[in-house]
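Here we start with a single chain on its own, the form predicted alone, put down as structure tokens.
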Amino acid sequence: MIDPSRHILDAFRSRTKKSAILNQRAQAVLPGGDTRSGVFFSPYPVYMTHGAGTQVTDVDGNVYLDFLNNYTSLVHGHAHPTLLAAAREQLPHGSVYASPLTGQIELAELICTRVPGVQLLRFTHSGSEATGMAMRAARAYTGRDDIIRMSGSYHGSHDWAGASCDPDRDRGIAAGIHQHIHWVPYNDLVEAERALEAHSATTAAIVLEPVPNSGGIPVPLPGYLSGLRALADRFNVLLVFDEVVTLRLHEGGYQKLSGVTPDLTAMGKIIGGGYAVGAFGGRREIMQQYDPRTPGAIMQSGTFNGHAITTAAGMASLRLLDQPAIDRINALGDRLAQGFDEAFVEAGIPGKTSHVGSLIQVHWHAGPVNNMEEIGAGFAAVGQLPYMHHLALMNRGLFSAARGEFCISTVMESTDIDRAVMLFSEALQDVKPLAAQLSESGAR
């Protein structure tokens, strides 16, 4: 049987020869040639050398229109002059000291002013660490150990986040953690209620992304988030929102957009202006557990927590990301999703998008996408088709996540959206033979 994707792979290898060489070199010192699992894709990831505005350039000189933006963190694109100026102003004065910093106060004040559920906060190095500390805060405050999570959810790389519904696949995660995590489908209040009825006496919190970005962007059904809030109150457990990604959707995060206020919130990405950052915060009485003046206070530290460069760039980032700027990129996201949906129809290939504002996810089936199980089943049914389309997009100069995730930055214009739709449509034609083969084999 002729491989209908061979020409896509051959074109990719031909234009990324230097990346292939670097990938081989990296394997001698990095497992699989990688230090960040999320950026890997087959046959090998490209090595970027620089970014400017909406574009990134790889070691072979290929230029890409960037719709990944370091997995949503670069909401103002690459090397934004305002963010660079903020970082440069701080650089001559040093990067970090063994002391509190004024910048930490200023950034915390801005976040607390904007985000309804955050009265006090603490900084971390990453969003992953932020979700871990938020879970710890919930367990400490309630005196209970268990967490309710959404099946297929992602909250970082620590053990409480890395644990999945399938313990046999969770190598290196202590077996005891699994007995303290109870899984329910996203968008299913009935199952959430059942889990709480069975485990409320031992459950500290319900933890979820209000819109699961890594889970494929299923959108919350009407009443779902407010229903979870009501269940948390009824069963006396905490509601924790992971807004590491969704904070970009409104000045006050998705909690402001939805009108549902959690007890704790984890944050990251856009609050650091392109530098490593995380934060967690919430109700005053919960966060007071971290006050070192309090007997039995929770210890939480980190050499680079609230880094001076990060807080300076983070302030600049959030000031630029006011509500008019957010409304603008959300509208561009609507336009991109509509263009992709129309491209699927024109190509005669089953597919569609789910999206919320500036976050867009491509799906390769026409069925429901209300939770991660449905989304996962859709991807499993089409094999390599999404990944070949990703390579076809790269061959045409568009950079996105291999899993079909796209996001908008504030430096993008409508012309960038139109170009992306055009390239997306052309790449669909590249994979059409593969889609036809899948259809004939009954895989779709």
Ligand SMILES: Cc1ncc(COP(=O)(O)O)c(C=O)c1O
Contents of the next structure:
Amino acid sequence: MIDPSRHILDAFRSRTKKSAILNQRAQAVLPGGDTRSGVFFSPYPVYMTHGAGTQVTDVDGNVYLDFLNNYTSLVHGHAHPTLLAAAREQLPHGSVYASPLTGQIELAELICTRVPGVQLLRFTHSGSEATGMAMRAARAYTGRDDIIRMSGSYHGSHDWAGASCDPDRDRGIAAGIHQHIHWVPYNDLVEAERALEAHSATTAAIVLEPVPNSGGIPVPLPGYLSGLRALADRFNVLLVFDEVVTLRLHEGGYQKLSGVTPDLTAMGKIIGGGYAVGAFGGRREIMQQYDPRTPGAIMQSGTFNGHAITTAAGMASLRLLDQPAIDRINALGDRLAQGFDEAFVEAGIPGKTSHVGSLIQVHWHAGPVNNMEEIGAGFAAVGQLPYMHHLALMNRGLFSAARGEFCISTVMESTDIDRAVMLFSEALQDVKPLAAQLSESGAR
Ligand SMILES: Cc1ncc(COP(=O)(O)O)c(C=O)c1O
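Just the form predicted alone so far, so send over the form predicted in complex with this ligand.
What follows is the entire complex, opening with the chain shown before.
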């Protein structure tokens, strides 16, 4: 039988010969030739060499419109002049001094002013550390160990975040951790209540992304987040929002947009202006546990926490990302989602998007996508189709996440969106033979 994806793979390999060679070389020193599982895709990831504004260029000289933006963190695109100037101004003065820095105060003040649930905060190196520290704060404050998480959720790479609903898959994660995590489906208040009824005596917090971005962007049903807030209060557990990604959706994060204020918030990505960063913050009395003057204070240190280049660029990033800028990219997100939806209809291939503002997810079925179980089942049913479409997009000069995630940066214009819709549509034509084979085989 003829492989219906052969033309896509052949085109990819012939355009990315230098990346293939680099991947071979890298495999000798980096497992799989990579250092971030999330950026790997088959047959091999391309090696990008530079980025400018809306575009990235790979080692073979292929130029891509970048709708990934380092997994949403580069909200102002690549090498934005204002962010560059902020970093450059700091560079000659050194990077860190093992002392608190004024840049940390300024960035913390700005975040505390904007984000309703954050009265005090601390910086970390990454979003992973931020979610880990927020969980630790919740456990220390309540004196309980357990966490309620959404099945299929992503909160980074530490053990409490890396643990999944399937312990057999979680190699290397201490088995004991699984006993302390209770899984509930997103968008399901009944199951959340049930979990709390069973485990509230041992549960410190409900932890979730208000809109699970890596979970395929199921949109919160009306009353869901406020319902979780009410349950947390009723059962006396903390509500922790992971806003590492969703902070970009409003000046005050998704908590401001939804009107639901969590007890603790984890942040990252956009607050670092393109450099490694994380932060966690929340109600004063919870965060006060990190005050070194407090007896029994929680220890949280990190050689590069609140790095001067990061805070300088982060400050510039957040100042640029005011509400009008956010409203603009959210509107561009609406336009992209609508264009992709229309492209599916036009191509006669089942599929649709879900999206919130500037964050867009493509699904390869037309059914409900209210939680990560539904979204995961949809992906499982279509095998290689999303991944071949991703390669077809790359062949046509559009860079996105292999799992069908797209995001908008502030340097994009409506012409970039329209171009992306056109490329998306053309790439759907590229995968039509594969889609037809799937539907003939009864896979859907
Ligand atoms: C929702 C969410 N939480 C936490 C993290 C971890 O952040 P980092 O990669 O900076 O460790 C990510 C990273 O993509 C994320 O998407």
